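Single chain ahead, written as structure tokens, the form predicted alone.
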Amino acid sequence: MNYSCKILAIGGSAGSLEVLLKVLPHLKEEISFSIIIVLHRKNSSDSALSDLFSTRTKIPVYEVEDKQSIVPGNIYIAPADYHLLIEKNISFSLDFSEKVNYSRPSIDVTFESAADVFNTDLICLLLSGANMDGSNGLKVAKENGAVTLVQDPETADSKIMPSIAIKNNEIDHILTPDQIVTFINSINV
């Protein structure tokens, strides 16, 4: 499985940042593609998550702010209380139009920004959550030719976000945290 990605995105929202937490550490350190991370999370202006994460992998990490550019080998993160948007020009735009599936950010606004511009160079993981957001960003993504992944929701602290992207979606690979950082690791290799 060589998939050709320029960028990765993945959302999720309960349970979601512990696997995030087992997954970074063994991701290899050179990656030739962006990882964009949409999380549901508290409204604040801390950078708590950028450094959390910094902490747990070599690969460097950023809260996105709103008209940066997306350069490979670099991870992103959505900051609390916006919309991520990725822009033609492959740089990152902030929206605080209103909440999506209850959620800013939400994961279906990033995954349809993110197909609508990088199509076939797309994967999008969405992981442990409980409700729908994902589900339709990922119904979007793989129309425009993307790669869809979903954390196996036997695996998933919270089963309701996985679940519902599996029913009603046609997935490309159900994965355990394990297999995500086998298949992270093998893009572009």
Second form
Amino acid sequence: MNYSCKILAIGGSAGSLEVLLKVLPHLKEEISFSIIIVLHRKNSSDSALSDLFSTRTKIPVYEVEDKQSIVPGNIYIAPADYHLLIEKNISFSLDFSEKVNYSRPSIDVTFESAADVFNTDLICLLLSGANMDGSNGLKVAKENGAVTLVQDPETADSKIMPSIAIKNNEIDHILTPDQIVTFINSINV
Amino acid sequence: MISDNDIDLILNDLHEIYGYDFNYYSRASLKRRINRLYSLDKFLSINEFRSKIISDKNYIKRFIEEITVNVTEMFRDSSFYKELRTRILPVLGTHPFIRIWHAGCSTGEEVYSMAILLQEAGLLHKSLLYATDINPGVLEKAQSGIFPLSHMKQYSENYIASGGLQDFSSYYTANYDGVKFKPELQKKMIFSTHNLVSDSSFNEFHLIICRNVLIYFDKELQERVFNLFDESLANLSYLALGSKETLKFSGIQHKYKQVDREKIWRKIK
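Since the one above is the form predicted alone, can you give the form predicted together with its partner chain too?
Below: every chain and molecule of the assembly, starting with the one above.
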């Protein structure tokens, strides 16, 4: 079964960067949706992460600037130390409010905000991590009709985050990194 | 979750009854803040929430304090403060008198950071720091000069990374779990409420600092605030924004030139 969406939102913490670096080179260069990536990382205001991803994919990669419009075919990265929210007019807002789950950016914040705007046009994917973040976001996304995916904890460097998400939510698919590639390449096909 | 319709009703009440216009705030963030407060204060229904807002003046103070984001740090983004130290203050020092406006200063951490920079540059005696915010509650905290002791380790590291050479703890006296910053830093600060949505320009400045405030506004309001800043800046003076904010797409862009790598622009026309 193939899925369709306008947004694929991906959240990850410890151990997720390796997964993304493995997955990105195998993705089709032209995608008809946008990918939004929220990773927990050390506070640093440089754009090292988007530069790193750019070396692994031909899909254009942007570190989000405030009020930037979301255009299909791109990868958007949440900047360090800001929450990333989505507006009804399909643009980003940044937010420097309190940390959520000890995290800023928080995966919950972005998943919940994306769910509110995109409803059934959203697919959320939660990767490896040693934190509780993302679980509640997946719940809200599911309630709003989104498709929910979690990395198979057995393949994750840190199993805690995917395991909690699976325990607390009804997840549509639990995927290994190879299956993640296949899944993403079949979106909107 | 509070519906978009109910958010509209609440915003209307706030505007009509109290004069606070949040209609041009970026909606995703605002909606999240209102939902957060709704569950934090354990309201049982939207009607109960609305009638509290409509009828309880004291609750409005809390509402404004919680809806607006008041997370701030001393010497946050050390490279920004380094550029202020090395590129901006030497120029401002050539003026007989320096007027600085911290617009949306929240609990004042950036104002104290600036006062420390000015003192170290030997300029504090001829400076005035106007610190404004929409929210009277945070201004009271800013004015007290008292901050949590637990934050000082981080602030001290930020300070050193920004090029600070003193012992950071020499700027405050610790008392239980709080620290009070030296009164001489405060002497040149003027605190006042000011609403960027509805209030106009009140002086001409050599530097306006407004960091991580505009991200909460929509594009239309951002543009209005940029014009307000433009009216309030003398030629060749400076405007400093947050690390993810930009003048790039604004109508006043052509009058300004970015100084270096940080989000600091100089008015050139």
